[in-house]
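We begin with a single chain expressed as structure tokens, specifically the form predicted alone.
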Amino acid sequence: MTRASLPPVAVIGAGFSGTMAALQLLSVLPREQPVLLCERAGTFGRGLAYGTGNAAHLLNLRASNMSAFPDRPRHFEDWLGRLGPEDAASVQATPAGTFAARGLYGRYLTELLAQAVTGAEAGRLRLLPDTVTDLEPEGGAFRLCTEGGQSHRVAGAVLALGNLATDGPGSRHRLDPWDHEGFGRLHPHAPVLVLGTGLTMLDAVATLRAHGFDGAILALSRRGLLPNAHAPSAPWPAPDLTPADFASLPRLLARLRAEVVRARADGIGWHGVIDALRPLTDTLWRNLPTRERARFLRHLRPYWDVHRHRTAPPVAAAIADEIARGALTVRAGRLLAVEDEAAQAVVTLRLRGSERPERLAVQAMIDATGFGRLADSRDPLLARLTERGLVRPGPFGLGLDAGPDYRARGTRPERPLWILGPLLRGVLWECIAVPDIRNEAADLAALVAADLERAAAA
């Protein structure tokens, strides 16, 4: 095969993970090898997270941490600095840092893709707005098939599908937090139940208010924890952990609590300690024994999430105001049952501290529970890849299994199939935020290029 006929590498999913994979691959693959970026939603670069037009939906990270490129840390900040006054309302400066609207970040990513499509290497990045339904093994590569009937031979593929969707409660009154069409049809005063109290719930509340809903909102999760807000904090050095700390979850927790006490004595809040752990988190996750990781998932994960994945101060202030005036109630408990009626759903809840279940009529339920599992996914591509033994569930059923080289692991011999982003949750722990994904995308691209070069030389 000549260089002129090199088949493309496919990237499936064009949210942040897929966009970064595509851009990094363009920089390391031979100039004769294109990248085929596939997106079922038809909108490239934005994904679910950055497709919102609501200025109240702020990024959860400071602008200083949101560059798309690991070697250009100020890239996003510089881009913000070139915006006009019409975008001023979408950028909020706080004592804890500057936070931009997520829709604005989506525009940033879209511009990066546009530059790649029309720039000096125009033609190398090919956009495919269609749902990929299959990757059929063909020789040492794949035949990529789409819902619209297209077929492409590809040298390999990167799965960057984002979070697996959750099924949520089976109800005609269930609303998708990312599909805002139904929000505008709600009665402005009848109550709404939000399942989940994390970052997606915060966005759902802002979306409800933006659509004119001013009724009562009940947010329910197992522990009823809200994300903490970012706060000004000086940096703290990474703790010097020992092998014994890595081997025991209780010992590790005690060690980190002691670190927080030390930091507080120096006038530094816990935020700095948690941030200092970021480079170590995946090492901690991989080195904890399986039973200790299972304990973390059962007992500590919600507490870690609300400290690690914090929200912008203006968002936290808006939620605090909702709670203070009684418009939003956050409770710990479980959804036991749902009975659909013509204009409402009657839900049965068991709230923490209550001996008897409670029944409540709500006009809608918004599922903001977050990650799904491979076993519950109805994605046709993942189903076919699983059937062929090309992929398998990751540890604890979280996402997909992969090696340290991001190559997918299945029940059959490996093929040129890699995974990036939230689908790696379980293999990696830090794989859902921009700073982690951008670094992992660069690592993955280099490994993909090296693998394909070796395969071509064999």
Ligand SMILES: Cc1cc2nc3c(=O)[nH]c(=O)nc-3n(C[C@H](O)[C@H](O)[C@H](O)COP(=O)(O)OP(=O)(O)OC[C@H]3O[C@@H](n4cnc5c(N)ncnc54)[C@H](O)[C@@H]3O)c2cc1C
The other form holds:
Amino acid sequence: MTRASLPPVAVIGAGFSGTMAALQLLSVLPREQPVLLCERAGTFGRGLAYGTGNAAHLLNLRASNMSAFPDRPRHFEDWLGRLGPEDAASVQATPAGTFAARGLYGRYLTELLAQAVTGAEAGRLRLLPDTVTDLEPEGGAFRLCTEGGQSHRVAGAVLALGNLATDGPGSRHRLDPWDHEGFGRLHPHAPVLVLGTGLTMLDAVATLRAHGFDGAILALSRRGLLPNAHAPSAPWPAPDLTPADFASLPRLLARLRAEVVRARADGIGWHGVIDALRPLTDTLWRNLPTRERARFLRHLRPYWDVHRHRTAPPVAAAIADEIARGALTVRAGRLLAVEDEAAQAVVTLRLRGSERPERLAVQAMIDATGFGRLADSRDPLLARLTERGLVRPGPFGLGLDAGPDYRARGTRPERPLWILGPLLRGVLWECIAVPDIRNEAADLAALVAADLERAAAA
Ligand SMILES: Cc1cc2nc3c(=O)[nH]c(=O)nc-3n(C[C@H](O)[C@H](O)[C@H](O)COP(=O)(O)OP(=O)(O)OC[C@H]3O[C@@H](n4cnc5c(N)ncnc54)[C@H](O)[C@@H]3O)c2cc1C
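Switch over from the form predicted alone to the form predicted together with this ligand, please.
Below is the whole assembly, all chains and molecules, this chain first.
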């Protein structure tokens, strides 16, 4: 095959992961090889997280951590610095750092894409606004099919589909946290239940208030833990962990607690120690014995999440105010049953510390519980790829399985199919936030280019 006729590499999903995979691929693939970026939502670059226009939806990470490129750490901050005064309200400086609105970050990403589409190599990045429904193996490559009836031969594909949707409680009053139109249809005063008390719950509360909802909100999770807020913190060096530290979870915890004590003695809070673990977390996750990882998921994960995935101080302050005035109640407990009525659902809850179940009428249940599983997914593309033996559930049923080279693993021999982003949760653990995904996108692009070159030479 001549270089002029190299088929494109497809990237399916144009949220942060797909956008970064596409940009990184453009820089490492041969110049004669296009990239086909496919997105079903119509808007490229923003994904689920960065499409919001609500200025109260702030990034969960400091602007200094949100560069799209691993080799240009100030790239996003410099972009922010060039904005005019009309955007000032979307950037909040706090003693813990600067936090920008997520919608603004979406604009940053769409500008990066626009530069790639119209820049020096115009035409090499092709945008396909359609839902991908199948990847049909064809020789050593694929035929990519879309809902709109398009068909493209592609040399390989990267799945960057974001989180698997949760199947949530089967109720007609269940509301997706990203269904902004659904929020707009709510009664302004009737109570709402939010399932989950993490970052998505904080988001849902801000969305409810932005839609003029002033009723009571009950947020429920097994442990009722709220995300911590970022705090001013000096950096702490990554701990020098030995293989013995990985032998068991209690041992690792003891080691990390000792590290926190040492940091505190130096006047540095736990935030610095948790942040120092970021580059090590993947190694930690891969090296812990399977039994210990299962223990982590069962017992420790909620505690890890609220320390590791922190919120911007203005968001934490708004939530504290909601709680103080009784508008938001956060409880530990379980949802036992849901009875649908015409205009409301009657939910039965067992709150922690209470003997008797309680019944409560709510107009909606916002499902902010987080990650779904492949087994419960109704995604037609994933169903097709599973049938074809191209993908299978990841470790512990989290996301999809992949090798250390991001290659999808299924029940049949591997094909030129790679995975990036939150779908790698069971394999990598740290793959859901910008600082990790940007590194992984660069790694993945280099591996894809090398694999395709090897395949072409074979
Ligand atoms: C509300 C929220 C706030 C967050 N805030 C932060 C933050 O402040 N900082 C941070 O680092 N991380 C944050 N995150 C984490 C976030 O997961 C990552 O930063 C990143 O946005 C993940 O992007 P993604 O592309 O993997 O997934 P997504 O954004 O979900 O994008 C996946 C895309 O794939 C498309 N797609 C799916 N299936 C198909 C198909 N068959 N055909 C075509 N297109 C398809 C979807 O339409 C979607 O646009 C946040 C996440 C959420 C949900």
